[in-house]
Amino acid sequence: MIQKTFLHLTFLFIIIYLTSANAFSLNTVAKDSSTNEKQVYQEKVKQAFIESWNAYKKFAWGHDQLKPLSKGFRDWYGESLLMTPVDAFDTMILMGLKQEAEEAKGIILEKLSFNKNISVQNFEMTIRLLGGLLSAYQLDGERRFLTLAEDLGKRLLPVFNSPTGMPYGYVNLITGVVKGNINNPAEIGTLMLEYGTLSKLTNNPIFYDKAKKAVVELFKRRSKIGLVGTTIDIETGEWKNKESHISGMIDSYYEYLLKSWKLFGDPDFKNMYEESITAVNKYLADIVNGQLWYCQADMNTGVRTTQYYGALDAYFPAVLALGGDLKRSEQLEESCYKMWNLHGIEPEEFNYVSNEVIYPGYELRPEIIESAYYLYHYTKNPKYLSMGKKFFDSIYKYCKDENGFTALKSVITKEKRDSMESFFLAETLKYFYLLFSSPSTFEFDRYIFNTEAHPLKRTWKN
């Protein structure tokens, strides 16, 4: 009898091991496969950089940006700041594109110059060509990108030069001529990164000071509720637009407020974030057949005024994921996937409760998958490495062209326009890469990037 209990114990502790050693192998199987998956993109997105790359040395070297239809180029003034390879360099640095971005960093050191009498907007010459060049200079430790940026940065100042402090749209890089009067809580807000960055970098307080009095008196100006509206006299104070979202002209004030706390920790930006997510929680967040979106509201009232949103909207999940919001976060990110998959690419805008398109171009916008690599670094769920996944090929189906990537004119149609915005390298592909990279590729919570997607660290002591 203990014969016939022993060799059943026996039997029963083999069966378990099995099974155990069974259910291992399994679950390493699956993680072995997925690794290999997220590599297989990873390569693919490698690959797509560099051919779009190739396709702009070949036909729009030492210009802009290239136009992949027609083979040719595009300047923004008439002359090149080289807002392609300025913008690209640090996808380069990250993905470990070492020869491509020797060739980036040649002729940005070899040509670029902004002694030029032309004017600019100062919210992209910052987001773009500003971080771009901070975000060279902490990557690659090439002096030269740092007396760049602080050029530039000079050059910029005199657009603070308003009665309130908040900027003008332009200014001439020779004269310091500024004009556009008329403006808007992105371009004013959106500029404390890289004016920040360039300060502690350089020890010169005025770019910081400069840049925090505009957002701290577009903040003064919110109304009673807690909103902003969409343009403002920035020499009067005056709002003129006052319809208050989440969406563009207004969008990256939001972003912005929240990581200019986290980069330079100055409790006053966390105060104006914490105060603003509120109000737009309240006031913007709406929930259709049990999905969240954000509207169009009166920015003294709070009464609705439309239902729409778009590409330019999906940056939300990532500054919700960001602030530790990630229940909203997630709720976005699934309404955000389902306006992707309305006409398998996302619209520039569209109606969410009648899902009519209103605006049906794509730009090749990065912001879905931004907050789809935000989710997945805090959550891991494996579901925002399959929307990456359908995001990826949908833009390979419908935007690759044999001469790089192009915008779409429809994304009901699917017809292209002759366009590769300098963001789809710096943004779309950076996140793309980083999405299906393994978490020691990239030290995320070492950096912030900016809203053009250029990480910058905090390499000083406050």
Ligand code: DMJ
Contents of the next structure:
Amino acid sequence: MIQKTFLHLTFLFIIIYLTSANAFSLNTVAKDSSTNEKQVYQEKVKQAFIESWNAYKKFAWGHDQLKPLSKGFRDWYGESLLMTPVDAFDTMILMGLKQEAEEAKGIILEKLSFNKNISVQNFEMTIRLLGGLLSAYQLDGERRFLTLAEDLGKRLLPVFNSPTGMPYGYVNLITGVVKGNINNPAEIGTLMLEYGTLSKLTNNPIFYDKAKKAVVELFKRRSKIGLVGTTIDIETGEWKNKESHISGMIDSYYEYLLKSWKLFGDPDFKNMYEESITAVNKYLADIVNGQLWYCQADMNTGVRTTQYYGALDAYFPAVLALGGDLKRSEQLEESCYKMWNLHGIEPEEFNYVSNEVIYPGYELRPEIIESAYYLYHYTKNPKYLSMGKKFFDSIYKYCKDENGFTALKSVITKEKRDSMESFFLAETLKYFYLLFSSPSTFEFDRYIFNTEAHPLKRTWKN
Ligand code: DMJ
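In place of the form predicted alone, the structure of the form predicted together with 1-deoxymannojirimycin (DMJ) is requested.
Let's see the whole complex now, leading with the same chain.
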């Protein structure tokens, strides 16, 4: 009897030992295979970056951006402002691509000049070039990057010379002549991280103060229910298009309210963000068949106008996650994933009730990947890695060309369009790379990404 019990116990012990040993080894295998897979994808992303950069060097060297299909280039204003090298430089640093970083740095320091008689869009200059140069300075330490940033900042400043303090859309880099009095919240409110950082790094408060006044003036003109519209006359302060949403022309206004609070610790931004996000969730959040989306509505009444969502809107899960609302963030990323899978790659805009595609293009946009990266950082849930792999595989399948990667005219037909925006190297591939990296590659919590994925760090006290 005793012998039998002993045998039973031994057997039980062996089973428990084997199960736990097996479980342990399964976990180890799972861990190893996910680590290996991450490394495999990280390497694929790096290769994609190198191929795109090489194609830029071969066909568009010294110009703003590559046209992969025609093997040509595009300069936004007839003269180059080196959009691709400036936008791509910090991605090279993060990926450890020393040779490529030297090439980009070399051409920027040798050739980049803002002393050009051209009228440029303040918003794009700020997020791509000013943001790129500031982050280049912070990551690399080369003082000439900061000198270039300061020169650009001073040339852009006349945009704020309006009766309200909200910026004009365009400014001539030599004469300071401004134009574009009908502007939108994104272009008015997506300046603070770059102008603010420039002030802190040069000890000149003018940039911070002008950019902050613009945001405050915009916020003051929110409707009684706390929403903003799509366009506003910055001379009179009168709203021109009263449709409210989280999409293009408003999008990064919300992103910068939150991030300006995080980067500068300025409580005014905290208050503006909290009031705004409450209104957005109250009037624009839209549950359809159990899924969360954000709709378009009248800024004064909150009455819904359309139920559209698109590639640009996929930045919002990242904002929600950074703002601490993981529940909505995860729900919305699920919806974004559904949008991606509808045609195997996401459209610029679609109707989330009827699934009808409204704008069928895909511009190599980063937002959905950015959100997967934030969510993986906060939750460590491997499903965001799987999403990332899916996104990368689709882009590789449909957008890869002989020379780099190219936009799509239609996600339905998969017909290509001759364009590789600089944000593909600045953002899309950077967020992929970071998603597949080990957490020690980049100290997420010490940086704030501008809306073009240029990481900015608080190196100042006040
Ligand atoms: C980028 O220039 C920025 O992310 C901007 O905020 C929105 N558009 C593109 C990427 O889609």
